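Coming up is one lone chain in C-alpha cells, specifically the form predicted in complex with its partner chain.
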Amino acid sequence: MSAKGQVRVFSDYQRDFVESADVVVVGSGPSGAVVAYELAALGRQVVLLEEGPPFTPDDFELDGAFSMARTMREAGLRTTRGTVIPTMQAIALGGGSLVNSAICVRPPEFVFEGWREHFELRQTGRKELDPHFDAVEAFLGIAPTPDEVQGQRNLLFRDGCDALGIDSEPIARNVKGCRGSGECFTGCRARAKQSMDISYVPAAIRSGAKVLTSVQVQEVRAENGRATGVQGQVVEPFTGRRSHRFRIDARAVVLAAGCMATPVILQKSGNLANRSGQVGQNLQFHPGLAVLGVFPDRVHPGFGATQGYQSLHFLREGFKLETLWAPAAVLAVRFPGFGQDLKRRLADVPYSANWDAIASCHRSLGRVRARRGPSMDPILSWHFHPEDVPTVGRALWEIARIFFAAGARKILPGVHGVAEEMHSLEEAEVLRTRAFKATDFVTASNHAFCSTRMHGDPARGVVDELGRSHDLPNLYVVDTGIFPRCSSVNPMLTAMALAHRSSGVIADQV
C-alpha cells in the first residue's frame, strides 16, 4: 500500500468498516504521535486514530477567532463551572501540537521528587526520564530559540531579567527553520514547527502505521478483563455530523485523546478501568494569565517567536515566567476602556509586549465528567483553592518587576479591583500585598492534567507509572492525564517522554 493509501481522510469513508492491528492508539497528539511511530518503528501493527481532519497550509485561518472554531474542540469556547477559566483542545490531526507554540521543558528534578514521595511512584525520575526526553529531542530536533527570531517583544524579558538577577533561558521549541512569524497559534505557515502531523505522523506512515482521520472513538471494547480494541463513527471536519460506524479490533488499546476526553471514552464505556474511581477526577490545570507592558519604543509585538523566553527561576515558589503572542484580538481584549479612551489606548499596542505567568496550584482541582446522551464533549468542574490565589499574585508583581526593569513606561495588569494603568513599581506594589479573590484575575489555562492519574496504589490511580491501567492489563493511557500532578512546566515534552518510555512497554506485550 502507498503511503497516502495509510491516512484516511472523511472522503474515504464509504461504508462501515472493521479493521484490526496489533495495537490501537487513539489521539494523533503529542503522546499518540509518539507512540504510534515507536511501535509502527519496532514493526507493531499499528492503527492510529483522530477524531480531528489533517490541516493543510491552506486550511489555516490567519483570523485568531476563526482559527479556533476549527482546530478547537467547541470552537475554543470550552470552559469549567465552578471558578470559570476558560480551556482549549484541539480537534486536528496532531493535536494541540498545530495550534501550540511548541514549548519544550524538562521538569526540574524536584517536580519529579513530588510525584513520586506522593504518588507511590518509583520509576519516575529525572534519571529514569532522561533517556526518553533525549530520544524525543533528538527526533524533533528540540533546541533553543535563536536570537535571530526572538524579536524585541522576547529580547525585552531577558533584559528585565539580567538587570534583576532573575534567570532566564530561550525556550526550547520543536522548530526547524523558525522565520519568528508569531503565528504558532493558527497553524504555522512557514512549516517550521515539528507539530505531530509534519513530524511524527508522518514517520509513523513510514514504518508502517495507518493513519485514519476524522473518525470519534465512543468506546473501548473490552471482554474477560482484557481490552479488545475501540469502536466509534466518522465524523464530518467541523459539524461534528456522525455517519459510518467502525469497529477496530486490537491486542493493545492506547488511549491518548488528552485529559479532558480520555476520562470521558472510558465513562461511556461502562466506567472502564475505575475500579479506583479516580477516573475524571483531580483536574488539575496551570492557570496563566498575561500582564502588558507598554515601551517607550517600538516594540513591533507581532514580530519573534511566539514565545521565545522564559523564566523558571521561582518554579518552586509554584509559577513559571514566559513571553508570550497571540491573534492580536486575543490580546487586544486585555486593553481597557470605552470610545475615545480605549482608542488612544490601542496607539499603544505596536509599543506593548506580553509576558504570563502560569501557575502550579496542586489544591485547586476539578472533575471531568460524561454528558448523557450522545455528545462525547466533557462536562469539566474546576475550583481555584484559596490557597493557591496568592501565588498568581506573586508571579503579577514578579512580572511587574521585570516590565519596570526592562524599561517599561507602565503596565496593564488586567486584575479586577485594581488601577488599570501603573506607571511605577510603586503604583504595582499593590500587586504584592492585596490580598485578591480568584475571580479577580481573567486566567486561562490549555496545560490540563491528573484526570487519569498514575499511582503505584491500584485503589488511588486508574494507570501504573508505565501508563497501564490497574484494571486491564493491555489497556494503556499516555496523555497528560495521567501526570498524578501538575508539571510545573509546559507539559508537552513530559508527555512524550512518558509515551516513549511507555511505548517499550507495549511493545514487550503484543
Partner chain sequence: MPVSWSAIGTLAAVALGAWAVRRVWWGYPPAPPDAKVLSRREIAFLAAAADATYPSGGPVPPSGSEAGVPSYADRYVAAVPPGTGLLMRLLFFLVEHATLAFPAPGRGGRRRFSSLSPDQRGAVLEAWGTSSWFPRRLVFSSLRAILTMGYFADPVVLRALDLAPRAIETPVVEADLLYPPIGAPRDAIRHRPGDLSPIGGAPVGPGAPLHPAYREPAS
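Form predicted alone, following the form predicted in complex with its partner chain:
Lone chain follows.
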C-alpha cells in the first residue's frame, strides 16, 4: 500500500474519531470508487467510506447461500413489499462489483433520447457521455468475452440466436485473464474480474485517498444551506454490531451508497435535499426472469464466463436477453418437485444452460423509505404495472424459441399456470398466447434505479444531470439512484461514466 494513503479495517478502530477532507465519498462500489480515484488523482484530499469489509480470495465461499449471507445486505434476502421481488445489494469493499457478472454495456442513444425528452436534460446523451465511457473502459480494460472462456452454455445461446436471425454478441466485461470459472457471483478467486477493490480503490489509495471500511454513515451534516460532512458509527463485519462513533468534515459530500441506501441516509438526515419530495420515490427495477434448458449432451455448465453472451435485438421492445449461471444450489431453489422428482431434475444440471431476460418496466414504480429507529435497512415497496407484464411474457417466449433452435430437448420455464417442463416449441406456444399476470412470474432484480433521480426541474428531481443536489450546492449523488429511468441494459458502466463526469465538476468546486 502506498505510504500516501491508508485503509482501515474494523480492528483498527479503538475510539471515536474525527477526520477532515476536501471530499468525503460514501460507498466504494463502482460509482464511488470512480469519484474517489479521479478526485485523488487531481490532488484533492479524499476519504472513501465503506460499510462492509474488504474480501480476499481466501474469504470467498463457493456455497451460494453462505456467500450471500456474508457479502449481501440482509443476508441476500431483501425483498420488496407490494409485488414481491427479491433484490440483492452488496456490503463489501468494492460494492456490487465484487459479486456481479462484470457486465459493461453502453446504452444505445435512444435510451438517452428518452431521458432528455422526459426529464429536461440537455447534456446527457451518448455524444456527451462517450468520452466518459471511453475513460472508464480504458482504465478497466473492458473488452468482449473471448470464445475460449465462453463455455458451451454461452455459445449455445449464440447458436440459437444465429438460427433464428436474432442479433447476439459477446458481453463486454471488466476482466483481465478470465479463466471461465463461472464464480463471479461468489467472488472471483482468480482475481480476473476487475472489481473496484482491486482496480479503482487501490488506484485511489496510491493517489493519496484514505479508505475506511466497516463504517456506517447514518447522517449527512448540513449548516447554512451547505453539506459539512457525514457522521455515523463503526460496525462489525457480518454482525452489524455498532461501536465507535465517527465524523468526517468535508468541503463536499458525495453519496454513492446505492439506490437503496442513499435515500435512507438523506431521510435520516432530516429529509435533507428533498425540497422536491422525490427522495426515495420513483424506484424502478429491471425485473428479470430465467429459463433453464436441458440439452441431449453434456453442456458442462460449470465452465464458462458467468454471463458471456447477450442479445440487444429486442431493446426497443423493452427487454434484453443474456446467458446466466449461478451455483447449482442457488439454481435448485427454483426447480419444481420434491424427493425423487427433484433429484431427477438435479441430475439434468450437467446438461443444462440458464438464460435470462431483463425488462425495462417504466410504468412499474416503487418507493424507498427509512425505518423507524436506528436501522439503516430500507422499507421497499414496488408494484408491477399490468401494462409492463406483456413485455416479460414476450421475453419468456423468445428465450424458449432460442433454446429449441439451439437443440434443447426440454425447457423449465418456471412460470405459474403452465407446464413445469416443455419438450417442444409447440408445447411452449402457450408462452406466446397466454395472458399472464404479474404473479405468474418468478422475477428478481439487482438492477435498481431512480430513487434520487436527476431532472432539469428542481421541483421534480433530487439532483441535476451532473449529480449535484438542487438544494445543497456541495452535495452530490452519483449512484444509480440518479438515473431518471432505467437504462435498458446493465447499469454499472453507465453509472461509472456519469460518476466520471461528476468528478470533474466536484474537482472544480473544491
